[in-house]
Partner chain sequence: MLQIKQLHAGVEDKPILKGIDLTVRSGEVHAIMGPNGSGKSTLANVLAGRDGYDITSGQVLFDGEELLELDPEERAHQGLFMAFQYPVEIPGVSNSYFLRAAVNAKRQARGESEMDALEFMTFIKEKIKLLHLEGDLLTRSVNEGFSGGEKKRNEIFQMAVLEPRLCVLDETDSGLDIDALKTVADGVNALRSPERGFLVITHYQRLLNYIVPDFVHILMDGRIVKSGGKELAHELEAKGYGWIEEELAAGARG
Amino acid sequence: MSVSLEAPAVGLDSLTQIASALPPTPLRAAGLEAFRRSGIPTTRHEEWKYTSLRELAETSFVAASATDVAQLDLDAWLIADGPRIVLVDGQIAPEWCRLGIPGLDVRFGDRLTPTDRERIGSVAAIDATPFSALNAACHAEAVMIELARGAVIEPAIEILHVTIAGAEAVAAFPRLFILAHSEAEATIVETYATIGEGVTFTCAVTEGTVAANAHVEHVKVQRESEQALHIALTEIRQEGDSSLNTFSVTYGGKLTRNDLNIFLNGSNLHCRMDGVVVQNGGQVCDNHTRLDHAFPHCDSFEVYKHVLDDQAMAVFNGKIFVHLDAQKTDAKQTNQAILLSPSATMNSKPQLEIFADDVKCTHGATVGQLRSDALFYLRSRGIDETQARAILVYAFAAEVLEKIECEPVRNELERLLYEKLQA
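In the form predicted on its own, present the structure of this sequence as a single chain.
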């Protein structure tokens, strides 16, 4: 008797039904065809070697469809008191948005221009991953966020993604395009949250371009419930003389997969790609990052830190490609993890491929426990063991958050880190 190892079809069938129920567009049709070709990956796929999607494959989903949006209480999820874009179940909730800010134009629905529609999917390729194809097939509407030339927007532009859980497992497909014109400056913080109890699946795509001499700070915060499945692709193209700082902060979710790809498409670029993962219970977080250096005189710095307790599991796969013409590249990558439990698991796979000869490139990975001498030092000062461990873990993870330039965002994420460590 033979046993099939293929993933069950119920998840695949329900997701393709969601796509088929939407009005057809060329983007949706191409996405659906690509998703049907790829299907839901299994652990036999190299890019999913350590992360099982069996629950996703075995769950029947319905499209999330929010009602009574104005009655929601979202204050607990908001960080900054500035421009605000709120998406509920993947669609704009105008009642909660705060727009009309000089230099910031937000377009969606009928306001999208033909040029906007051409841009959507031009950076994050439809078939980049199975789930970028699924998002292309299933997204209800795309949102264009445009920063005008020379615009300096303060405080942070806040994008809140809310998925409402219910009796049935629901799926939401938010899609954003961020267009920062030359010399624009802004901090953009995306927060993902869940309201209610029940299984949710968020399949998100954020893509964009950072034009010459622009400076953008992008912060992604995962605060969804511990019944939430979250799979997201962020893909950004940087042009010459620009600066981009990205931060991925993962506190919530049952299963989180982040693919972050940045293409340095010019000279004299600066890029930061940092992340903090704090997981406990049976949470799983899988971060795959990719940096492409294609032009000379660019630098990139990447630091990902993980704190894992109980049976939590994390994956870090960091790829850096230094192409033939990318001379004078300076690229550094560091991945560190602290395991607070003997049953926690960290899988780290740094990858550095260099095809140029005049470069400075390093990468390293460490996995360990709290230092006994540091713990003894705090205990000797009268601090109990639980508090001493919390202090050391906080200092380890907060080192990344301290690099966030926007103070209100930095302060709130440090507060949430402390709360998570106390859980």
Contents of the next structure:
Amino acid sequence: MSVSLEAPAVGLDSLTQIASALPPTPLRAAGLEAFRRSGIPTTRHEEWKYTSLRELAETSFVAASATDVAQLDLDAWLIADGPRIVLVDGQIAPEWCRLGIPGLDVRFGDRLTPTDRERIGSVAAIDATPFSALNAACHAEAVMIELARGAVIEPAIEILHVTIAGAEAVAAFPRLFILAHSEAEATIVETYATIGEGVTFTCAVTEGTVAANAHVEHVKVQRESEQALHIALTEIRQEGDSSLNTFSVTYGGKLTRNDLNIFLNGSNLHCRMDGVVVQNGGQVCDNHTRLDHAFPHCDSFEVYKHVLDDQAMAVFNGKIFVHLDAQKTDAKQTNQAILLSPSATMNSKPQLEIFADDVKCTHGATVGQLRSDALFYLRSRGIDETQARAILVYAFAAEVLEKIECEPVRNELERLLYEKLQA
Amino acid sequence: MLQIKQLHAGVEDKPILKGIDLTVRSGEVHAIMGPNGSGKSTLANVLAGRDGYDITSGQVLFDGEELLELDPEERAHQGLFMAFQYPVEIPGVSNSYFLRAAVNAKRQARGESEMDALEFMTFIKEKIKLLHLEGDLLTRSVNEGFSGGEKKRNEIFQMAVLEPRLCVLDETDSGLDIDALKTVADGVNALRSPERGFLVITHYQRLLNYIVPDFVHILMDGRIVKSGGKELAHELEAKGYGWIEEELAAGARG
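Switch over from the form predicted on its own to the form predicted together with the partner chain, please.
Shown next: the complete complex, the earlier chain at its head.
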């Protein structure tokens, strides 16, 4: 007797139907074709070895489309008092946006220029992943965020993605392009959130370019509900003499998969890819990162830290490619996990491919429990065991958040970390 | 204040302490000296409550209460403090957060109200002044990247903040140059008081030039083999530990 392992078609069919219902554009058509070719990957696919998409494949989704957007209460999700871009169900909600800030231009719908349309899909290839293809096929509209040359925007450009859950399983497909011109400086924080109860699927693509001498901090925060499926691709091309610090923070979600790809397309670049994953219950978080060092004299630092409780499962897969011409590369990758329960699982896979011969590349991975010497030290000072553990776990994760330059964002993420660890 | 009676303890069936008897009263400074492997650090760790030691027999009373039955944090609440031989680095936890948590845990355990951030800063700044320390100590992560001297100073600082009644100093002089040694000793001397007892554990007599003890005990092979006044430390410095061994051997023959 043979057992069929093929994924059922219901999820795939419902997603292709969402795409077919939209007015055709070349981007959507190309996306749909690529998604039909790839389908929903199974765990037999090397890039999806540990993360099963069975629930996605077995659920019938409809396109999320909120009504009464103006009535929503979004205060709980907002952080900084500055420019704001709010997308509800993958579509921009102009009544919630706070724009008109000098140096920042946000375009969507009819305001997208022909050049904008050429840019969309030019950094994150349509078929980069099955889900970048699905996003291309199903996105309602792309949003272009342009930082003018030399613009310094404070405290942060805040982008809030809200999906409204309900009786039916809904899917949303936000798509952004961030265009930071030379010498621009800003923190961009993207928060993903859910309102209401029910299954949601967010399939997001954020692509962007960071031009020469620009300094960008990008913070992605996963705060969706514990019924939320979330698959996101962030792909950025960095030009010479720029710096980019990325932080990926995952507290929420039922299943979160982040692909973060950064291409260092010049010399004298600094790039940071940091992540904090705190999951409990049955939460699953899978981070795949890819960093391409293509030119000489670039530094990259990558630190991902995981705190896993109950039956939570996390994956870290970090690829670093040092191309033949990328001499004098200094790349350092670390990933660490603390398992608070015997049934929590961490799957860790550093993957360095080095073709240049004069480089410094290191990687390290640790999985373990809290250090008993530190625990005893705290207890010997009168701090009880429960609190001592909480302090050490908090400090372990907060060490990454401390590097976020934008203070209100850092403070809020530290507060949320504390709250998540209390759960 | 502290009474150790016939204390036997070891690690994994290997006996280390083989019957310690020692009494420390308020206001007294006792030094425990001994060669490597004599059980000095075991004694300190057993008193502080570190895991991994088997107490096979004996009793330790702290103010009449059974110390060995308490968790490490409860011992701290009762007023016991151990300055570590190897203070632990804790990245991501600032000294001020750590100390405030410790102070408030102790106050809570004693039914006192917790100190708010402002009260705590006023309180802690006095201690910094008392010990002539740098203000940035508070914002730095606990012991992270500290030099050997800074780590030991930080131990004494914690001692000053937690105001214990019995202080156990486990080889606080190890790895210190003479200037750092003086600073640490000055800190300890500033905390000496009629209400407070000290147990100073050391390999060398050097520290005792600066922290002058009332009593000196020599620990060898898990037993206190000789006790005396501060002059005993000088005798040890001049003659080494071999002299004691010979004396003991002679006593056994004789």
